[in-house]
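Only one chain is given next, in structure tokens, and it is the form predicted alone.
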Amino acid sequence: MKASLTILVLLLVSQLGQAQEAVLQRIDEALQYQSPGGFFRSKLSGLIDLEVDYIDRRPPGLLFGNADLFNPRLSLFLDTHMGEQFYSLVQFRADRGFDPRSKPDGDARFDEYLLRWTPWTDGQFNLQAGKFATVFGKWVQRHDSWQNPFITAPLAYENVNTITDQAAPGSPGAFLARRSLADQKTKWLPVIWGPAYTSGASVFGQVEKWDYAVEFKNASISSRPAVWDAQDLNWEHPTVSARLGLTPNAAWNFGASASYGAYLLPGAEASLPAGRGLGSYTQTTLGTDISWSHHAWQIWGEALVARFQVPTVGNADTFTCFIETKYKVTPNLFAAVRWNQQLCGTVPDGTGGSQHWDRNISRVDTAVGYRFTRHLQGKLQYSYTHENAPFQQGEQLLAAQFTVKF
């Protein structure tokens, strides 16, 4: 019944948007500034989007709340040049919280500020300060509700782990006992968080072929985000993290990713084993990324493996993939897949074995969209997930999105 409903409203904003069209396309033409000679160019965008899910048990992932599973956002972006070597961009968002219903109340921050210089136009050297989103993998590069086609985020970017970042497990069985419970969302990981705005600094280009970026953030691409601004963290334990990739002609991209830092927040200090600190503990995560498009095909994969070293247990270990196709069946409507698989190792239980330290898991992931206008977009997904567990989370998640971009 919510989704028939939610389908029928979609249609009829779709009806009343195209008639909205030409109003939407001066409004984007008026939120635009160039000074005489065209030194200073400011573009104010945006994207509205309405989002509607129902799951027939707990919300999986980073989707938040029971009950409530509404979630509008708007997102404002700033983009200005100042001439051929400057460029900043600023993302203010309006939403109930970074992650859907985090903060059902409502919030609003700055998700992104940065400033960039590019002495050179040829585009092989690159240096931005600020707060930005991660170099690390290829799928936050098109991460936004325009651009995904899915609602959701792949699993390695949103399904959180037994991994803390706020205290040491008391012991190995204490680790272990964690995979009896539901999803603790405040207190637990992903190997990803989403996009990772997190803060520093970072140099990227491309040389011929090749393209690479190298950042150094003030926390681990795994943090929360409330921990993302300059300031919330001390800077005593960076995260750098790299990719190098390579497009060997037009249809093709190969990447490779790394990262590595250190995960536990300052208040986990106090129940580390005695002569430790923070920087002893690590998330080292490697990535490899691959990207193909020809015609109406477009196929994006995604393989990670990442090892937390966890106090009073030793290594975590997960590998983590996706598959991604889409297929523009008009050149308005598009149907995608995705195949998300998520394995954990394992670790010493403290009576002399080993166990997995996390359930494995794994998610099929399909959508069709639809772009009425240059302006206006709706979505439909359907997920099924099974984990390797006595209960399931999330089993199956039905959503719509309705996006007006300006």
Second form
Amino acid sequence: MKASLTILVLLLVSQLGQAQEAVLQRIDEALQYQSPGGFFRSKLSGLIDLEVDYIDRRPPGLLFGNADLFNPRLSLFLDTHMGEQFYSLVQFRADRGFDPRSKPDGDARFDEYLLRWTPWTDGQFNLQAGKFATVFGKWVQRHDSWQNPFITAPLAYENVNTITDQAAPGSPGAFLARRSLADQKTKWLPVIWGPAYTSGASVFGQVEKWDYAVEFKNASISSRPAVWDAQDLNWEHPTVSARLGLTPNAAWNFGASASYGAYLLPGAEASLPAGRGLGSYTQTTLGTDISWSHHAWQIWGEALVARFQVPTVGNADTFTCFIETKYKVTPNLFAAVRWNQQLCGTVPDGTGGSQHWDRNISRVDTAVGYRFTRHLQGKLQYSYTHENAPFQQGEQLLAAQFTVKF
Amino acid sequence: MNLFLKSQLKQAAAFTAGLVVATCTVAAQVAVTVEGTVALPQPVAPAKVNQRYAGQAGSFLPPEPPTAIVYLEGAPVPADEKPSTNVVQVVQKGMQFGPGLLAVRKGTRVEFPNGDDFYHNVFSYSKSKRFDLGRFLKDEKPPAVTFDQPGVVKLYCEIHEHMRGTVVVLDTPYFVKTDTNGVYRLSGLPAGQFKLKAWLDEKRVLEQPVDLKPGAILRVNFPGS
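Starting from the form predicted alone above, please write out the structure of the form predicted together with its partner chain.
Full assembly next; the chain just shown is listed first.
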């Protein structure tokens, strides 16, 4: 029923494309305010996403629940400029949870709010504070539904591992036993949880061909949305992340990122070995990213290595990467393919040997998208996942998303 | 024989010269000029670029002040008029289209050089011309589009959302762009009764009927609506 409704909406909107365009253009123009002289300028914009996901087995990644799902989302962005030096952003969302169906009865949140100070107009130095996307990696800069050619995030940003932030495993054997369980999305963590809208402060800027960013946040990049607000954790174990980028010419961009910080939540403290605290168990992540574009082609790639220090077990290392390409077939139609891979290292199994601590996984994402107008876009994604495990999760995913941008 | 030929050639030359002079004189007598002022909208404050995430940078120039296109509608195209082979340029520099408003004759080829050190893109979903030129560099051959249908073509850059440009494609050779004070002068027009239009934007197209007398200079102002 919901799927039929979405398809019906798609058809209707595509037929009414040009008429809708004029209306949306007027809305776009109406949702801005500027003070006399232009010192204060504020603009409200937004995205309305209608998403349906068909899954042949358990939903993969950060899709919650146990079946197909319908995931509508309203995102509102309030961009405000005060003179040349101050900028603020507020992002509000109403949906079925930060991750699809994580709160099936509905949810509304302020996912981002930040104030930025830019003392000089050359862009070499910016200071900002608030709750905002991590500076780690390159994907977060294009993660919204309008810019992301896919509906889901790359594997590195959504595949949950057997690492938990809530308690120490009882033994290495208990930790390794998680491999035979289906993903516990309310307990386990990915390497990076989506755009990781954690709270804190950052400095960033651009100096000729180089750009830099350093952030000091309240939670790790793998932390769950429930702890991203500034008051959620007590700041005793912050995470520091940084990225250095080089743009030798317009076509190429190279980046290197690093992140370090504790990842266990206060509730895990009681389960830790004697003499150890939350700060004893950290997540260290190193990443590199590369992007290239020319004419109708855009290519992005990222590779990350992460080490989670797991209580009672040791270092759980993982390597994950993706390479993604988008090609504009016509002015309106684009196609995209993404290859994702995650490999897990070994940990002591408590009996003198060592074993891989989680399932290796590979996934290919394919997508086509059509921009009906500057304000309307439809995307269709098919993904095939294979896990090195006795069972599969979301082996095949078919998803459709329709987005209205204003 | 030679004398006869010379005489014939002299006569032919004299006839041709006379014909040219007569044609020019008649043309000067019939050609009409229209001039005046279009009340332009107030300039808007330059857009602010919302660089939400670190690593998205760049500074930009203010947009071009408002102007208008004045054109004569309904006038016959001269019989010897050839299809437009003009090539004009719209440069993307300082994250602005320059000129931001361009009027061209149907069939004109427009090039879009990139004047910035970073990528630009040009696309349009307008009914009369739908295209996407992809991402192109400063140093490469500028991509071009031939505007073969009359209409209004809105230009955008996929990378820099604030960028706006307009190409007004006209099916008449009689058009001119005002200066930034709204002043225009449109000359070489044929005599007759036509409509003179001033295109300010898609919502505001002003028009006035004009009766163009041979050799006259007519003043037509378009006051603000």
